[in-house]
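What follows is one chain in structure tokens, specifically the form predicted alone.
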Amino acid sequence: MPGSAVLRKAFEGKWALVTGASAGIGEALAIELAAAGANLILTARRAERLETLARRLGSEHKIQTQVIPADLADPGAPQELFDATEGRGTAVDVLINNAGFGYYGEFVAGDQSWQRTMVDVNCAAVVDLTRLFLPRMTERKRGYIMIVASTAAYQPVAYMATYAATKAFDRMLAEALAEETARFGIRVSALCPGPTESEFGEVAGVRVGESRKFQSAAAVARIGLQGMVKGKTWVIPYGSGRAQVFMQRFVPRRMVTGAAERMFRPDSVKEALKK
């Protein structure tokens, strides 16, 4: 069955909640779900972008859309999203935990509140949203949950220490929940992209690795959704990433982390080491 047909069979007519839907992978996931016939609940901080996307996808695919602006750094936001959807009788059968951001630079130089907020959005909000929506899926004995992690989730990454740690948390949470909920007919999957065309680098302040080929957000979204529907508990959407993760099993961890440190070493650190 072609990929688009697989997604339509899984998602047509269902309500999907996509966090961080205003740009990048989140927007691409919303587009793929709309093309598969899913009704969309879009959330992010930038209401105008969400409204524009909702109008376009609603018109193109004849689906229902709902926009709920929210900042997931606010501890109360997950409950507000639940109250505005399931709390009002809208059965959310697809939960896409995509919202998140990163930071690039030396850990000691990073703003403390910024890094703490990263943990709140990348981890705490994911836990809260999943804990709120999962019981209803369990009652209905159906549902899909995607947690967007990263290939950074497979090893510590110097100069992106907090970000990589949050994504390791996300991946482990997804894989554990996949086992817990399988008997209820629920599929949980961690999407672990690598370099992707998005606003991530701009927000994180990273401009390293520009010679590496960036995968399109559309390809990441499509492959991730197809993998989730097939029951994969984690999906790395590009071949070289899968190969790297596989090879890490046979290399001492210190060698892996050392290679990552050299790859991501900022210019300021390089200059300091020359002195």
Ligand SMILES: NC(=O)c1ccc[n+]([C@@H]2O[C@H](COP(=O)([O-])OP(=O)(O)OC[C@H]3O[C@@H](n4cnc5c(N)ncnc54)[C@H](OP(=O)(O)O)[C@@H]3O)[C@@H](O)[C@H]2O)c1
Contents of the next structure:
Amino acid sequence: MPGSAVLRKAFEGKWALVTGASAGIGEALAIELAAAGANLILTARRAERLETLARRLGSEHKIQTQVIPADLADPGAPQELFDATEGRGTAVDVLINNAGFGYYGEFVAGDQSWQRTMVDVNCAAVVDLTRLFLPRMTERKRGYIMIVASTAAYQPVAYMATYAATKAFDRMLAEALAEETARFGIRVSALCPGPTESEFGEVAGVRVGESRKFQSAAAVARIGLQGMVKGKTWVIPYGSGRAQVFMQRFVPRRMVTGAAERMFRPDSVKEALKK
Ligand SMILES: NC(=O)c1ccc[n+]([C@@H]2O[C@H](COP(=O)([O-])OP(=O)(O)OC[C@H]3O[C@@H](n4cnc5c(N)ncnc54)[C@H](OP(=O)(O)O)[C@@H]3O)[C@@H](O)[C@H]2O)c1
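Any chance you could show the form predicted together with this ligand after that form predicted alone?
Full complex below, order starting with the chain above.
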């Protein structure tokens, strides 16, 4: 069956909640889901962008849409999203935990609240949303949950220490829940992109993987959704990322963390080391 038919079979007529749908990978996931006939609940902080996307996808694909602006750093936001959807009788069969951001720089130099907010958005909100929506999925004995992690989830990354740790958390959570929920017919998958075209680098203060080729958000979204539907518990959407993660298993850990440190070392640290 061609990829688009696989996605249509899985998602047509279902409601999908996409976090971080106002840009990048989340927007691309929403576009793919709409093309597969899913109805969309779009959330992020930038309401205007969500409204524009919802209007466009609603008219292009004849799907229903709902826009719920929310700041996932707010601990009450997941419950508000649940109340506005499942709480009002909308069966959410697809939960896409995509919203997230990074920070580049020395751990001690970074804004303390920024680091903490990263944990709140990238981890705490993912746990809360998943814990809220999963019980209804298990009752209905169907559902898909994607958690967007990263290839940064496979090794510690100096100068993106908190970010990489949050993504390792996301990946571990997804892979464990995939095992726990398989008996209910639910598919949980960690999507682990590498450098992808989005606003991520601008927000994090770095063009991540500067020397490497960036994958389009559309390709990442399509490959991620297809992998999830096929029952893959983790998906690395590009070949060299898969090879890199495989090879790391055979190399001493310090070699891996040291290489990551050299790759991401900021100019300020290079200068300090010369003295
Ligand atoms: N791009 C990459 O190279 C890459 C690689 C690996 C993994 N990822 C992961 O992919 C996911 C999507 O990132 P992206 O690359 O698409 O970056 P992006 O273009 O910056 O998009 C991030 C999305 O998250 C939302 N978001 C951020 N903070 C939020 C908050 N406090 N509350 C609600 N929504 C929030 C943003 O919406 P608002 O600003 O409107 O709230 C935006 O829609 C992230 O989890 C990221 O860690 C990205």
